[in-house]
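The chain below stands alone and is given in structure tokens; this is the form predicted alone.
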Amino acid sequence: MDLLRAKVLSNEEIMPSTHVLALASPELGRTAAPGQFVHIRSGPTWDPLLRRPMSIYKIRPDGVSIMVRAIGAGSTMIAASVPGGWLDCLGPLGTPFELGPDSRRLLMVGGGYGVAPLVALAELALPRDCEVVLLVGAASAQYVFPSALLPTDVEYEVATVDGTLGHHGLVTELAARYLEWSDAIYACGPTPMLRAVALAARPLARAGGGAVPSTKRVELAMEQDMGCAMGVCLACVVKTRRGLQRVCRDGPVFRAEELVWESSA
């Protein structure tokens, strides 16, 4: 983790209130991995006080790109960054996704702008001869991630809650047809979606007349409010089989079998 200043190279609005910022930072380009994030100061003053965590969307030798949805004061200020300006960043932070040595058929499930780290993962996986299916859910068509921004080898399917594009319903309803095909599953999005993915991937397989748990690699990138992003404030803890874990330091990527889900989630 480094404290650094990253120059804003470009700012493109790809969906309503959703911007992709290309940042020049050789340090981030050299050390960042899919699933990690940067913690960004919102502006030149202490209002807002807290930094905002932004997932790494693309990784280049000269830096990274991040996807920012303007939903509050801090994220709106970051989303309005002007090319040529500078952002005060901490990063890269958190644990990344891992590509297993035998993983070749990858199912990726993204909810909303949770698609961001999955794009970075797909760009890492494709040169390793992996097949990638990316399923993305959104409230409506206008918030669907543009397919033109994906590598052409990614198989892409969409679900919208209001039915204005693709499958009418939840993105997790699309996942069922790919569960047996895939040998690894990666997801990022709201907690209820992640819980549904984890439970869908958990079915028991019959072996030798008995039932044994599936050993499929399932990794989930948690979305959680953060304060310090350094593991000190404990504002972002989640329940795991090893006790409370910090999303900012022990995550944001967790193996699905590690997490303990609340019954109301």
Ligand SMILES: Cc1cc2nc3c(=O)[nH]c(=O)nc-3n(C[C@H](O)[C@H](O)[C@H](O)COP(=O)(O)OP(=O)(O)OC[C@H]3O[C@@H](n4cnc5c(N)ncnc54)[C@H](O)[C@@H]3O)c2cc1C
Contents of the next structure:
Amino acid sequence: MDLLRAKVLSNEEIMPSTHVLALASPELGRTAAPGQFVHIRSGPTWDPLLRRPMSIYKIRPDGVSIMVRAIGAGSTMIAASVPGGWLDCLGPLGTPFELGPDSRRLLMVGGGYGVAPLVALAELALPRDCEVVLLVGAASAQYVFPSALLPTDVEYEVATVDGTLGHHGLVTELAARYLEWSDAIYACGPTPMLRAVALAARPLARAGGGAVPSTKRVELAMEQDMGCAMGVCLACVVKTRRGLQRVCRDGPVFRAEELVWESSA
Amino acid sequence: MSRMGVDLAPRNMHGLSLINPVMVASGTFGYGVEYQSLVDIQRLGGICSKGVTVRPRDGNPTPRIAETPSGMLNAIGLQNVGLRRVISEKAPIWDRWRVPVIVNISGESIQEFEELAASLEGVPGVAGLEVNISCPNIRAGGRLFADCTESAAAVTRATRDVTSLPLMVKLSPNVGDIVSIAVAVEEQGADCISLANTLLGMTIDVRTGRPGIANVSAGLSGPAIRPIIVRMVYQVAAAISVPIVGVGGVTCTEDALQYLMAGATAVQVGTANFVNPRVALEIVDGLDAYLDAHGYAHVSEVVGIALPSRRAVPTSGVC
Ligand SMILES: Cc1cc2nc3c(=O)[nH]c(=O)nc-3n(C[C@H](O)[C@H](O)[C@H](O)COP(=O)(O)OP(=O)(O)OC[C@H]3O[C@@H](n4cnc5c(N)ncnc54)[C@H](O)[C@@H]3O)c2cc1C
Ligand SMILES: Cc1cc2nc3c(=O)[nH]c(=O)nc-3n(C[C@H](O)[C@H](O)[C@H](O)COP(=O)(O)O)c2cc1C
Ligand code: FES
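Having seen the form predicted alone, please provide the structure of the form predicted in complex with the ligand.
Expanding to the full complex; the earlier chain stays at the top.
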């Protein structure tokens, strides 16, 4: 982990307002792992003030790529980076996904730009004799991650909220079919989606709240507003069985059984 | 003492000597250890720890922060490990460091401030206390100690009476008459004052129609507040004689110089650490270069040169 300037090698708009930026940084390429993120300054001035967390989307020996959805001022500035320019990056940060030694059938569930770290994970897992099913949810067809950007061995299914492509509905509805099949589940996306995945993957939970710990590995990459991303400001906490944990340091990847979901969430 | 060294507690038996006037602010640098891999923390003037309370606290619900123009709002709610663990786990680490660590303490009653101050007295690794009086006084119906002259003075007196440690009292900017509060705090035995904590603000998420921060009210920090705090330092500097530490929106050498010229002996860098963890050290180097460029023999020569009393006498080397 370091504070570094990474050169932007390329910038490609892969979907409306969603850009893939390839960054040159041997250090990031060497040390980053799927599930980790980089904390990026959106410009040289102090407005917008804070860095923006972006997941590692691809890992190469000479650097990493990120996938940026432009939604507000900061992400729009980062998404507009021109090749040849530089990005001020802090990273890689956070705890990565873990591939269990015995996991062979991996179910991955991504919502929106949450697909980004799962692509990195799939690329790591496939050469290790794993089968990967990737389910992705989006608002509509134009925001569905293009299958051409995935390794061919990934089995890919999509769900759209408006029904313009794939399953008409939520991605978690698709997941039900693969729960039995999978021996590990990885998810990244909006919190309600992660919660639904966590609940669906807990078939042994008993009425009355006494959850029987499932042996299946279920890992969720959480999102929370971040300030420092270094574990000091305590902005990014989530409730876990071990008390409050920081998404930037103790996460973003958490084991599902560790998380405590607010009833209103 | 080198030409960058300052003493923030010249009247105190222990003193509070810093190798340079650039500290990092409470709540923006954790317990000092978190940034160690990125920053040569021993080169900092000082580290103010995250606010410590008598018992561990979980803090407020999320969302706890929101960005604002050139600033941010926070309502962390003083999440911290509590006094006992600070003494048993953090202080032994600080004791091995050259950089002084000033423990920021927060109480909900005068008794809690006394307990915090008394317990930290004599703990190796604790160089001084920063008394955060911007916390609600449970006895006084939740009004902040910092809000009125009497309660600010009372907390200062109470902590002064139980500790010989250098005492930095951190004032709130959310008051009408900052000068009289600073004067009262000085009279009750503060070795120095830090000015200031965050400004109260709020934001509303127009998509949901609800406050953007779960706690509703939050503290504004960052460059946005700097002009307000520089003005306060300037006003207070004319009225008190103990050192002042300027805190609010310091992001670069020029910002630090503004505070020094307004009468601050040192500065604390807060929110800017989140953006550039190395910024405090860049300011140290920047100040050093500034002294060179302008022919100053010591950083204290810059302190207060903007004040009316000093302006009357043309200072050599300023041009
Ligand atoms: C660990 C982690 C990893 C992340 N990885 C990625 C990634 O790989 N790619 C990526 O694009 N983003 C990622 N994000 C999210 C990204 O950091 C934020 O989208 C970004 O910081 C927003 O900054 P902004 O300045 O564009 O928007 P802001 O100015 O901060 O917000 C703009 C407006 O949009 C609203 N808003 C915020 N989120 C959403 C939303 N999801 N949908 C609609 N409106 C919203 C805000 O409330 C605000 O009103 C990640 C976040 C975390 C915590
Ligand atoms: C996330 C965050 C947490 C803070 N926590 C504390 C605290 O525990 N005690 C305290 O006295 N001040 C706290 N502060 C206030 C800062 O120490 C500082 O006074 C304020 O942020 C203004 O300086 P800045 O503009 O450089 O950030 C906190 C500020 C932030 C942004
Ligand atoms: S973002 Fe500051 S502690 Fe996680």
